[in-house]
Each structure stands twice: as C-alpha cells, then as structure tokens.
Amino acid sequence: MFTCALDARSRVPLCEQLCAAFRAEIERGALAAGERLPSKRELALHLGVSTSTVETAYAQLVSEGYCESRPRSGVYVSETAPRPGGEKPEGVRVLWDFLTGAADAEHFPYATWARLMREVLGEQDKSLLLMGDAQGLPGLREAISALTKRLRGVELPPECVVVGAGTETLVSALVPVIGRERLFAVESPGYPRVWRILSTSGARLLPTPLLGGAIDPRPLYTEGAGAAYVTPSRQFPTGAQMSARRREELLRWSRDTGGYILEDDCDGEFRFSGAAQPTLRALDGGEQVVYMNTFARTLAPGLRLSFMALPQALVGRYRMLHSACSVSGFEQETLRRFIEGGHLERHVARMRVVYRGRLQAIERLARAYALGEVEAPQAGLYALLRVGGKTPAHELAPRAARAGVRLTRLADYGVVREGSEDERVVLLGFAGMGEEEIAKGMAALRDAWM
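Next step in my check: the chain by itself in the form predicted on its own, please.
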C-alpha cells in the first residue's frame, strides 16, 4: 500500500501533499508506467484522510498527465508520465496539443491593446498606482456590466462586480466570503483545478455525481451542501448543457436552503449552434448566484483577467475581508477602454468565425480519415470524438502520445461505465492550434489508431 507522510497542521492542503507525493514517486520511477494506484477508499482508510482528499489528488494527477483513469478498474500511472530525472519517455514529444485548456494567441489584437496601454501610461494618472477599490475600478465594472448584458443577456449591477487576476484567484477569495464552514458541492466529474483551488482555500468538498449531464441536486439536500460550483453552459468534460428543468431544480435547492450557486460561464460567448439557455444568474435575479467569467478565453490566458458578480448580500462581507484588487490599475484601465471602444466584442465575433472553421476542420477530417463520429459542441472550445476502429480504448491516448498528439479521454475523468462505448470518446480542444496544425494532428491520429 502506498504510504507517505501527511501533515494535517501544514498550510498546504492534504490533497496537495498527497498529489506531490505521488508525483515524486512517479518521477523517480518507484511507480512504474501502467501500475495501478490504490483505490480511493482503501488509500483514504490507510492514510486516515477523507475519500474526497484522495479523489481530488487523483483528479489532479490525471489532469497533469501523470495518471489515467480506467472506468471500474482504477487509476493507473500513465505511459507518458515523467521518468527519473523529470524526463519524458524517449521519443515522446508533443507536436499537436488537443488539450481543452488552450487558448488562441495568434489572433490577439496586439496593436490595439498596445496603443491603449500606451495611452494609459502616457496620461500618467497617479491614481492607477494606488491600491484602488477592492472590487476593481468602478469604470471597468460598469463596462463589464454593460458588456455582459449585451453578450449574455444577464444584468450585473456594477456595485456587485469584482475584478480579479484569474478565476482561480476569485474562487479562492470567494471561499471565506461564503464561509469555510459550508460544504461546497462540485461536479463529479468536473474541473480538477477548481477542486484543487477550493480545497487549497480551506473549503470542504462534496464531489456530486451528474444526472443527465448536470449536477444532481438531491445529494445537496441530503448531505447539507451550502454552496455548489457548476458549469451550466457546457459541463466539463461531458459537454452537456444544463437543461431548463435542472436549472430550476438547482435554483429551488438554493432558495430552500440558502445555499449559494457558483456559476462558471467560461466559453459561454462562443456558441456555434442552438439557442442558449438563460444563465442561472438571470433566472435567479442575483439573490443566490455568483456569476463568474473570464477574459482568459476571449482574449489571452496570460492577461489573468476575470470577474464575478456577487449577490448583494455578500458584497459587504467581501469588502470587509478583501482590501485590494489583484489586477493592476493600468491593466484594468486598458481593459475598460478596450471594452468601451467595442474592440472586445469585435474580437469575440471574429474568433467565433475562426473557431467555427477549426471545428468544421475536425469534423471534415474525422470523416475523411474514418476516425469516428464527432459530437460538435453547441458552445465551448472542444469537441468529443467517438473513435472507431479496433484500437483498444485504453490504448487510444498512449498511441496518440507516441505519435506526438496530446489529448484526454472522457474515461480519464471517471464518467463512463466499464465496457461502454463511451470509453472510446476523446476530447479534442481546438482553441490552441490553427487549421493547418489541426489537420496534421488529425492525420497523426489516423496513423496511430488505424
């Protein structure tokens, strides 16, 4: 049984300590490629920690490529995990990256952004050097409010908007505002990084299974959840959009219990087909829903610019606990001018066309190469490919890796039953590569699998 020393008194969360211990063992070769990790329940009992601690650590290892999950079989060390000395297996190099967290940098409006930033710097406004408002510049919050109304049809009062250096920073800042004593429900499967940030911030997690592609509200009642993090526009990794009925059930839970909903609307601006469901914030009227979004996907991840809109009841507590905004005044003022000048909306419109072309290229090449059936997203920046052919399901990712292609399977997130056809579904992110690179990557998959 795997054993490591975990310090409950450390400021580093137990799940982070456990994850680091596994990384070290894998990198020094003590855990070999293909070796099965202990079951979550067995390891939790052995180490004296909760199963959610182990589950969070395993999810992080999978997301980082150290491990892979096999439904009803367990979690195994990946064949492409770092070897002793931190080196990847010989000959393995990522040439085409279909991971879902990428963003386009080629089409970033460098000239416009640089011009606006020079204007801001040239005005030598000394107030931008000061700490400023804890929620962000009032002018930027007004611009975000107006923008979100136009793009997503949701009313966000400027006095409720908070600007932050990335969604992770905002999630971390939100935990003490909502209350560390509350139980935070998270979609299972869901974003491992959000699980990690919530846990690092001191939140107690309740991994909650999906029902019909969305979080099941019933355990929120029975387990006493006080908050729930959800991705209703497009659930990760299944790609499902939360139905109107499930939205109402989740909102009913928040009204019945006073629980808060953390609605992450990342990628909601990039819709390619079908009608968008109203946001939970719009349906709720802002009483129990924290609306969250980021400019990392619409502009560039390196800018680290995100925002959230708090329920009015939480604004005072946020200001009491947080005294400064995590984004510099110069960046905030540049973004304000970028939004108010209409540049961001024009960029989003342009990128919809670009991303639609990349999605169509994946669909076209999947047919041409007989790779399988593509489930095109209504919204979001990755597609699901149900792979055909005779390659065993557990071999899809390793063979792709040996061909220089990085991707993940739906099964890596523990969402499919053993022996089901969903074991053959892989996720293809299309934000980080142009159509030419996508074509080369798809050809490499054809050669690896067929």
The other form holds:
There are 2 protein chains.
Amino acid sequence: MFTCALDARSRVPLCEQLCAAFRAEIERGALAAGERLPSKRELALHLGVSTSTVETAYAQLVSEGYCESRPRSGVYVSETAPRPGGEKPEGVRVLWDFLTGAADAEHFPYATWARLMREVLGEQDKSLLLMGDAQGLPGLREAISALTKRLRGVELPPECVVVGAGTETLVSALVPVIGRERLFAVESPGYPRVWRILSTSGARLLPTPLLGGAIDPRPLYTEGAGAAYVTPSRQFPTGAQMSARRREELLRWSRDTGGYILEDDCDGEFRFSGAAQPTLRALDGGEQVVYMNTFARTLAPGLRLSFMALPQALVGRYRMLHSACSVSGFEQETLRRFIEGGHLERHVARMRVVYRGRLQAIERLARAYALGEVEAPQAGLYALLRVGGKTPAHELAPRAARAGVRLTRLADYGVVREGSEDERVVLLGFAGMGEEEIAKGMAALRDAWM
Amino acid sequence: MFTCALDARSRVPLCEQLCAAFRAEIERGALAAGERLPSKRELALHLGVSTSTVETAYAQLVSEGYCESRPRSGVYVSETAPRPGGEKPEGVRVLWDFLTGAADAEHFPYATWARLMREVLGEQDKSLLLMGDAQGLPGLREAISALTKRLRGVELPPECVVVGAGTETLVSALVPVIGRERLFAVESPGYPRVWRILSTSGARLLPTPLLGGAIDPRPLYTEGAGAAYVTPSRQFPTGAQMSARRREELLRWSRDTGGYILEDDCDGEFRFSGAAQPTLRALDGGEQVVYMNTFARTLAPGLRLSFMALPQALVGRYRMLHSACSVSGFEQETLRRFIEGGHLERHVARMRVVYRGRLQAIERLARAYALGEVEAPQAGLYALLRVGGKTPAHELAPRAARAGVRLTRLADYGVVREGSEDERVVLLGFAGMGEEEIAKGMAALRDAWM
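Alt. form predicted in complex with a further copy of the same chain, vs. the form predicted on its own above:
Below, the chain from earlier opens the complete complex, with every other chain and molecule after it.
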C-alpha cells in the first residue's frame, strides 16, 4: 500500500501533501503509467485521513493530467503523466495542441473592440451599471436576432433570446426551466463537456447511439426521453451533418411527445463544403426547439458570450426562475455595437479563409507524410484522421503526447466497436494553431507514429 | 368566468393574446386590485387552450406587476396594477425607489475603469482570450484575497476563491458541489431572491425562524439540515448582526454534523455603527464555511462580479464539476488592476460617507415628518421604519406605490405575527437615490400615509 508521511499540523492542507507525495512517486517512476491507485477508502484508513481528503487529492491529480479516472474502476496513473526521464504530463508541456476545444487568439479584432468599449464607457450610460433585463439588453438581443438570421437563416424573436456567460451558464440555467425531472437524451459518441454540465445541473442523461451519423430517435420514444441535446450542423465528434429526413424524424418525436430539443449550432458558421441544412429551430418555428450558439468560436472563448433562443412558451418560466443576466452590461453593449457595425460578420468571413487554409494544410501534410486518410469536415474546426501504419490504436494518443502533441481519439467520446477501423480515428482541431505550427505538429505526429 | 376572443391562427402567440386581454380588463377596472384570477385549469378548459398557455400568460402578468402570485392560493390582481384613472403598475411609474436591491449609479469611477480597461485591451494579452482557469484568473484571486483581508479581516486562500458572474451564477454552481440532496436551511424572514436561486438549483429549503435576530440553530439539528445560508454581518431583512455566541453555536452545528455554512457577507463593508464581529469564515478557518461576497454593492451590479471562497476540501470537487469561469477575461484583469491600484478601497471609503449622509437624511426627515421610528442599521444599505399614524399596515405599500414610491414591508420577507408592531415596519433602501431624491420620496410618503 502506498505510504507517505503526512503532517496534520502543517499549514499545507493534507490533500495537498498527499498530491505532492503521489506526484513525486509518479515522477520518479515508482508508480508507472497504467497502474491503479489504491481505493480511496483503503488509503484513507491506511493513512488515517478522511476519505474526502483522498478524494480531493485524486481529483487534483486527475485535473493535472497525472492520473485518469475510469468509471466504475478507479483512478490510474495516466499515460501522459511525467516519466522518470523528466517528461511532464500533457497539461504541462504541450507544444502542438490539436484539441478541438482550442481557440484562435491571433486574429482577435482588438482595435475595434477597444474602440467600441471606449465609446461605451465614455457615454456613461447609467443603465448599464444596473442589473438590467434577465435575458440580456434588448438591443443586443435584437442585434443577435438579425445576425443569426443573416448567418444561419433562422428567425429568433428577440423576446425569446437569452444572453449568457458561456454555454455552461446557459445550459445550467435552462435545465430547471425545461424540467430537471425530464430524461435528457445526448448523442453517443458526443460532447462530454455538455454531458457533465447537464448532469451537474441535475439532469438524468440517456446516452443515445448514432444512426447514420445522427441521433437515433427510436430510443427517445422507448426510453421516455423528455429532452434531447443534439449538434445537427456538425455532429460532435463524428463531424456529420444531420440529414433532412432525420431532422424531420426528430421534430416529429418532439411534437409527438412534447419533448424539447436543445440544438447546439456551435461552428455552424464555419462550413467548408456541402450545402447547409436549415436549422431545427427554423423547421420547427420555435415551438419545441431551444437554439443555442456562442461567440466563443466566432470571437473568443475568454469573452464568455453565448446565447440561446427559447420556445415562446418557456420565456415566462425562464423569467420566473432567473432574474439576472450573467454578462456585464458594458460587454453586452460593446458586443451590440460590434455586431451592428458589421464587424462580427467581417471577422467570421475572414476566419473562414484562415481556417480553410489550416484545414488544407492538414490534408496536404497527412498525404505527404502518409499519416492516413483525412475526413475533412463539411463544417466545424477539426478534421478526422484515420491513422495508417503500425502504431496500435491505444498507443496513438500517448505517443503523440510524448512528442508534445495533444489530441483526442474518436474513442474518447463514446463507445467505438473494438477492433473496428474507428479505433484508429483521431481528431485534429485546427482552431488553436496557425499553419506553421500545424505543419510542425504534423511532422511530430509522423515521427511519433510512423 | 373571464372570457376573451383568442385567434389561434394569429401570428401573435395565444399566451400573448391572453395577457393583452387581461391587461385591458385590469386597466379599464373590470378586474380590480385584490381580485383573484380564475384557476389556470378552469380558464384553459373554458377558453379551449392549454394549461401551459394560461400559465405563461399569468407568469407574464406577474412579472409585469399587473398581478401577484400567492403561494397555495392563486394569482391576484396586484395592488400596484394600473387603475382606470390611468395609473401604471409599479414597474412602470416609480418616481422614488426605496427597494433594498437598488444600486448607486452616480458615483461609478468611470474614468479609472475606462483607463484600466484600455490598458488591458492595449496589451493584447492572448491568454485573456482563452477559457482560463475555472475559478478565475489567479492574479485576480490573489487581489481579492488581499482585499478581503484588509476590508473584512478574513483570510481567503487564493486557491479557494472562485470568481463568478453574480450571486445567482455562483450559488447555482455551488449547490451541486455541496450536494443537491442536502437540506438547505435559510433564514425566515430572509432573502427571497436567494431562496429562489437555491430552489431553482434543485436544493430543498428549510425556512428557519430567527431567534434573537439570527438563525435559530436548533431546527438545523432536529430537521437534519446539511447546509445553511446566512447573512451574519446584517441579517436580511431585520438588519441585525449575528452575536458572537450565535456564531459559535452555528459553527458548532457545522462541526457536529458536517453541515456547510454559506456566509453571505454582502454589505459587510458598509458599517455605520457598532463593532463588526469576525466573519464565520475567519472563526472557522475555512473548514465548513463558504464565504460569499459581491462587487455589485461596492462597485456596480451591472458588472456581474462576485466571488466566493470554498472550503479547501470542496475545491477539487468544484473543479471536477465546473470547467469555465463565467466572467470575461478582460473584465477580470481590469478588476484585478482596479483592486491592486487601491481604487476599490478608495471607492468604498467614499461611498461610506455618501451612504451615511443618505441614512442621516432618512432619520432626520422621518423625525421632521413624524413618520415613525427609524431603526438605523449598523451595517447595510437600508433603514427600517416603524410607521406611525393611522394607515393600516396592509395599506402602507399600496398607498406609497400610488404616490410613486416603491418600497417593501418586513412582512414581505416572511411570517410576521399578525397584529404585531412588526407589521408596520417598512424597509427604506438608500443605495439607489441621492439625498435630494430621498427627501422628495420621504415627503411623498408623508402625503401618502399621514
């Protein structure tokens, strides 16, 4: 059993002492990648500390990339943990980040944003200092409505729009409005971050398999789902667009059962090939569909600016349950001017070109290095690469990590049939790196895998 | 039964049509203040629409101030609804706002804030564009820790601090971390907005009576509370500070049972008389107490800037459940500089003088107009006025409203013994008006009541 000396009188909290001890063991190689840490209860008894101390220490180690938690199994030393050779875990030393959640920080329109913010602060509009409307400034909601009409072809009545500080804030505000007692269907494979937000908000989840690239509506009936979170413009992580027929089937389910659809249209603005289907919200007219989108990708995640459009029938309930908008008045007004001045659309148009260039670089280099077959997305900011060569599927990410490349596998997002070709698919997000860095990252992957 | 013609084929949603019909009835006097609206189910049957349509319409009417909802009783035309004479509901025509939630918008340090924001945007620090730490920028957390030590004498380790977009966002992020299954004790009378946030977040509430001005710890044991939300620096709404002895009793309960205490220290910076007790967090050392505070009062509510300090043992769980901070990187960094430059403390010192002057104006005018007895708060931004004269208790707020004055009664925040003197106590918030407006509002109250 792992043993270390803990000092209960120290100013360093016990769980921090415990973390430090584990980090040292892992870094000197006494605990190797893949090894299971002792059960929390056993270790707590053994060391004479509370189970919650051990729990906190384990969570910390997981968040630092030293360990990983496997459901119903335990906590294991992570493949990407630092090795005796002095390598650091992936959280610490990432040279080339292909994570799909990364964001571009090179093209942010600082000058325009700063000018508009200066204007807003200079006018000293006192109303921006007060709490304001629970759904966000009416003027901003109108601007968002007009923008979404132009960019995505969907009518969102401004009185149905809710502005919020990021998807996490909006989804957790939405769950009690829709009803925490409903069963929330989610796509599997799907977007683990939203799964976690939903379940943290108290929703019960129904992971639902894909059928032909989009959520299968049949289990929604048989399992009694009351809501479904979907990504129709590009299913995450497979990248597929939901077909017109599946859209109809899903809307029929919502009409038949009164179920709500949460349509996450993130990245719908970045379409590189193929015709865009109308959004579910546009097809349904706003009866049962909550449309969600974010400025995290079209502008920057650090601004914490997202929005959703509720069905008319839920607006009253939203306002009963929530009385405050989570975004600063100054930033709301700055965003309003940014959109109304046409700056957002210009920025999106510019970034489409930038992103297309990066995608093409990935395709070109994957071919040149014979890394495998790229499935370019019709929309969205990552490509799928089916890796060729001899590296075993489970070794793809660890080898990449040791070469300084961070990426995820399709298999990280849900069940992938064992032995199937899908086990060899990795996701290459291209929002966070320029073409030059992408080229270096692709070269590092060649060296790691080939 | 109320009847109106609804057009199912109209582009105006049914619930909007229904709202409009009720508004018209109320405005022409066909439905008078105090009248009960038909039950939702009855009306839905009668008009041939769904119950949810009626529900939404009623909620809308309540949110507009036309109606009020009385628990377990129904929806009634509000005292402050527009009358046939053409008066508008309180939400529409408020000349003098003594609500306790109001905020000062006259003294915001625009020049400094704008200069710091310009600096931040000018430096183009790319890291502020990314998601950043789930608890907020480490530098801001350090600044908040140092500030709270100076202003409130409590040590908050920066690694325990969480920055969030307002109390609503923070409390709803906290509930799943503490555990939605716990029973949350709240003070009664207490702060209805926080009650609503807690219950929207899925917590079960235990309204707990006050004993000697602070929450009675005995029901916490007998009812099995697992958490308690308290306002020890000035109990809302009675204004009392929690005694040293009660603090000890409450902390003993938390140690005995493992219960968590949510200490809301809002307004703790604005103390006008009497010595401040040490915070519960300082007494407990951060084992069981979540300390919460906001910049809504010390700066402006529209900025949506609040923070809390978790017990060390909950930090890991917080980070497991939440991955994003809800405040923009630019605003976080601007606030950091604002605090570190000493501007926040200077602003608080200045506002203490401003607020003291307003409080004294209320005391002076209540005496001059013989309105009754003022119980000045030791801390916080409202006074309690025990109204003399002949106006019946239940007529105090409606008469004030008809004279253009918005205020609440102690009885609005929980049970007040019928026939007791407390029925005649109203709250006069003074954060939202200057001395001149306060004087006019007090004169309007004299005309309305005396």
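Between two forms, the rigid core is the largest collection of C-alphas that superpose within 1.5 Å. Small disclaimer: the values here were computed from a predicted structure and weren't measured. Residue numbers count along the first chain shown, from 1.
If you fit the rigid core between the two forms, you'll see the Cα of R406 move by less than 2 angstroms.
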